[in-house]
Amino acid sequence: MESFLNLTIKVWHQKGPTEKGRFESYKVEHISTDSSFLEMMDILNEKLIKENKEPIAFDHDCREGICGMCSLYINGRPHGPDDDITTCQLYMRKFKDGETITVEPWRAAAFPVIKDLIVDRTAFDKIIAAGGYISVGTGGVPDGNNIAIPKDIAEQAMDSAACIGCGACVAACKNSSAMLFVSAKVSQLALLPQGKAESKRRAKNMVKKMEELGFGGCTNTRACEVECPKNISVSNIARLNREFLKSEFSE
């Protein structure tokens, strides 16, 4: 059944990367259970611009748990109090009315504050685009899927590929490491053997450009995989340091 809240939504401010950021309080009035925590951030919104406030500024796209672009810090964890969400899944029925919810942004020096909430996330990108290209030609689509694959390896690769980059794993790890993320992206391709041809150089420089970036190190507390919105297992960690050790006496 519907009901409302009453809300306490303590935010963080901040103008920029080298501005000085702050907390400000605001309050809403008659939020419906059914709504998504974005939709409250939205009513929120719209109740600054009618005051002639400025907006808060929080990243978002698709609502619907595939981007991973609405990363907040909701009351302590990443994307909020709820297992396997993105921040645009939770609704606010997990609140209680009266509640003070306070808001963040990501907390990870590799992570610079835009503006308010969002994030400066291409530090992901700049890894991805360390592990480089596949060389190996597999023809048309008919081609490619003739290609022998057992089943429960093409299982554990489309599972290292659903993740989609929200940075969660960064925000929930006591050291900002990106670990779960960068061997998700090496087990995709270390798991099929059209990634096979270049998998020692790309688990080498991925992992170097992740510690160029200043992401700390994995201390295998498992933070990062308890908040993943995707599930993805800290057993694809095991199998980067296995590539990357690989790349090393290989040389």
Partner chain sequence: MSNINSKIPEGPLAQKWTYYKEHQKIVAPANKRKLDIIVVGTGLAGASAAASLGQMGFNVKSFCIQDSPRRAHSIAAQGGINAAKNYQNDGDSVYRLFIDTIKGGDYRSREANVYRLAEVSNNIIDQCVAQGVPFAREYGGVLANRSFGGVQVSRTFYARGQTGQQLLLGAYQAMMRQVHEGTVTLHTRSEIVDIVIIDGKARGVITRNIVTGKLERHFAHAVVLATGGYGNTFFLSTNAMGSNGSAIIRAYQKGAYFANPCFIQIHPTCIPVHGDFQSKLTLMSESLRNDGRIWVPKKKEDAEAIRAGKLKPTEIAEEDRDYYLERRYPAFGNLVPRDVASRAGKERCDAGYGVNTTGRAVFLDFKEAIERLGKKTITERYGNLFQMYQKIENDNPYETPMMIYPAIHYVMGGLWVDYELQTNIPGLYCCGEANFSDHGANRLGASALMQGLADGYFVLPYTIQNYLAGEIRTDRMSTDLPEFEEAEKNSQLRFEKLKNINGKRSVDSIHKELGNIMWEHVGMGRTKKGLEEGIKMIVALKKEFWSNVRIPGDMEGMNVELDKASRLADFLEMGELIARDALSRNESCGGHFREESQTADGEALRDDKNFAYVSCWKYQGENADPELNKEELNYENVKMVQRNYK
Second form
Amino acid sequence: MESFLNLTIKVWHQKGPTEKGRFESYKVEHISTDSSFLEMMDILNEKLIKENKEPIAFDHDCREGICGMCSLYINGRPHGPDDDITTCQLYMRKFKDGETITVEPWRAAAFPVIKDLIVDRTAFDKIIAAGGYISVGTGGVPDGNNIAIPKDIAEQAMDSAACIGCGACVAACKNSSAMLFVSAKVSQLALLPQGKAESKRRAKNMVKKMEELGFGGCTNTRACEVECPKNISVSNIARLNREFLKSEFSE
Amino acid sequence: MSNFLSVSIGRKFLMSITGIFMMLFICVHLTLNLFLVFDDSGNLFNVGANFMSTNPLIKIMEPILALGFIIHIIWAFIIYYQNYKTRPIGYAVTDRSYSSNWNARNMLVIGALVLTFLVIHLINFYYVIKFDSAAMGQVTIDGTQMHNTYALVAGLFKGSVIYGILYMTAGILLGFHLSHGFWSAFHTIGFNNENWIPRLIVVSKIFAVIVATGFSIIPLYFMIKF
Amino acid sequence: MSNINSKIPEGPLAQKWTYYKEHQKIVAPANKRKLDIIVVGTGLAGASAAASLGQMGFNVKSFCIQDSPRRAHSIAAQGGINAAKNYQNDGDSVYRLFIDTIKGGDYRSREANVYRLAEVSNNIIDQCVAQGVPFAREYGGVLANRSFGGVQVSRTFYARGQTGQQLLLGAYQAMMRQVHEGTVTLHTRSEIVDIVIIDGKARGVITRNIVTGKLERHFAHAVVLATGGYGNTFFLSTNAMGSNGSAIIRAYQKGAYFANPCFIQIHPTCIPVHGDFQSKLTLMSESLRNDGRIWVPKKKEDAEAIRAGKLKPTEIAEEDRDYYLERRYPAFGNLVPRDVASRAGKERCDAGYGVNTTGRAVFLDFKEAIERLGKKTITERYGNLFQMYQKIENDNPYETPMMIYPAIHYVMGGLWVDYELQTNIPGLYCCGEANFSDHGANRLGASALMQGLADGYFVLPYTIQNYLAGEIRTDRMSTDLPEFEEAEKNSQLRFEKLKNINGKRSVDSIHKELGNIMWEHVGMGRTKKGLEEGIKMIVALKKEFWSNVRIPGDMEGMNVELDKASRLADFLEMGELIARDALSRNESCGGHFREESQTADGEALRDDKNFAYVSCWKYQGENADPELNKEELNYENVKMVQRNYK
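Based on the form predicted alone presented above, generate the structure block for the form predicted in complex with its partner chain.
Below, the chain from earlier opens the complete complex, with every other chain and molecule after it.
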């Protein structure tokens, strides 16, 4: 049932990419447990605007857990204290009255802060540009039913393809590694017959790009898989390792 | 293959291979050590130790093993440093225990503790056996004369509770290191999938428990019995 | 009746597109490199257009407001994409898809455009499969299909409940491949604030860098707007928070016709509104209506007891449930088109049978489907949707029925374009949801993805060449030209003006007020009186906005409130235009329901004699009423009949 909370929000403030940041605490009152976390942030911002202060900047867009834009590290966990969700799907019923909630941006050298809680995730786009596709142009392709793809392979590929590119895996990883993100794309395309042709090249180019951009390596702590809002499995990482080693040893 | 080691998967591959290699060594080492508790006369252990120090294959493997250790250790620090650089500003609040195990996160620390022990261990036994064998007595078993290694080992544990506790702790730490290291090594070389992850983790835990109890039981045995 | 030329090619319907492709002008490879194209937006239409044009060899500049092109709201489309493959052997064909779309659109779309859409639909599936989109498969390895509203064949291809995501990622990846090749340059966190017109042709854009706050000038030989719909005029909608109509409004203010602005789709299956704090509405895919049954209690006292929390829906006996869609429309049942389902739901709630504490919801029940197919199958089909519902509502839809209510979802209206997807401003193109072209007065489920990708992959890359072939002698222009300078100056002044209002109200509070006016007066049931009142209120709110909005922060650097204020200023224009269009169209058709125009049993009543046209609004300046032009709709192949889903 709906009830109401009074909370202290301790949030990271940073004016610009090169400025020094600090934490600031705010009080919010009478927050419905049925409102989402971001709606609570809206209420806080509305209050700040009324006080003629600048509202807290945070990334968000679809607010239904699919665009991957929201990116808050709440009380020590990416996307906050609930499982299999993005921040926009976090509801205030997960918090207790009187609680202090600490909100931080993703922290990683490869994701520099732009403002307050907003980070720059273009590194992910660069990784995809390095090889996260099947090299096929528009037109001149065979009929969709030309290649039979077994149901379980299609399902597995879909499991991997469900990644929304939010970066929670990087935020959760003690090494700020993007291996889960990279491996999900490599797996999806390596599983499908269409993508097999260039799977070795893809794995190699994407992994190299990932490291060039300042992400760490994987030490198999599996934190990424637990915090991933879309349940992407670390078995993808094993597949990526396999693809990468195959690529290296075949040269 | 050119820049294999410049990429993290390559570096980790080397960690895994050396790790798997050392796990094999640990199996042999543990088997031999358990001879200590199965025969209080010490003959069984002495025969085993003598076999290990005279067998040519083991002799060849010895420097390779040493190299494996060195690579594994140095590499660990390099990888740690590289990963450390990826997060210049840390989190104010973290709840890491929710998503991962402490031993998986602290492989370097546990490994370093095991390494410290290893140095003491080498001084205690390896150095004596290799370079100061005159200090050990001799025994003759079935007509073959050999060093009384049993006396050296048993003597240490009988004589010192502190050493006993140190060796037990090290055994347990090694167990924690392996409970992550075992499955992780296979994962890194790509030998894993959705079905095998839980299986390998179970095997990993069993292996870790065997190693930890196996190594700890020896000093405990001497502490209680003698 | 009008001077509007839609440039429909000669010949019989089925040959028009082939004829066009064979006769249009094309650009030689060496010249393509010299031609710049700006593509605004990276959703299905924008990303696929950028990818295709880049691959052809054009020099493409792509813009999006998000941090990555992959965030575009196409990503949230759930159910699927239609194609006339007839893989199911259920009698589907290009012609049938064409007819269904025309009928679904309540005979307010262009025959030739719709036929072309149906024709290229099959190519889309092939294209996406080749890109590695993991469509659902049967055990034998062939592509699987599901049914969708408004049709009687099974032609919807899907990737779980995330079809839009997978298709968008396919297009995004194809585009990123071109970024890697160097044919596409990406500008993220960049918002279009003006379109530059030189000698009557679109020649570039002014953008605002959202991170630095700086205005930038970009030249191109042609500009493509693929910026999506303006549903957020209503504040609460299923659109993303950032979705806006600013680019197309700006094009309209520069002289482009705005077509059918009042054709807005209200989706029947959304999670109901909770409270004032609510920021957006979440859609539950139409595919749920395949297996879910919609009902309200038959007895008013039961509905009242449910609202009061005294009775659970599971306690209501089968015979006391009113499956009103199955009752009213036995032929299509729960799979009637969206506009029909939405109105039927509203009708029940208005009559006092609504559930939820607010009385503004109906049930979507899976009990029977779970009994018939088993929980596992239902989880496979809709698992992620059920999980999404549970997270929001804190209620388990496997056990108690879902509660749903209609919400603003999609706009059929948009910039007017001809057959070539060109607006009436030469060199300015518009594709995807941002244009008005293919859906008439109502869009069928799983057709938005089809249209976005058809435009981007297979239509625009051809048709734009017909124009660019005439531009090969136009050298790249300097952005120091007076037209660029003036456009930038005007934008700068506009932002300064917004920033300096320094009033008392937040952008959101005014936006919410606009949303309420729109929902109450320009929503599902529209009347002359309501619309006239609505227009007055919007005009007054516009005044309030321009005198009382408060934007903290600086002009320099990132300023989220300033971005939002600029978009809201445009939504206010949009709201007024929607209401004007709705007022002028005194008939009911598709998503547009004028209460004055209905049949005896409450169905929408079209007036083909007076309203079989596309309304094309022409901007006449800030303080003048826009001018209504009409593009007559001539049906040569289809007979206009009253839609009947009974």
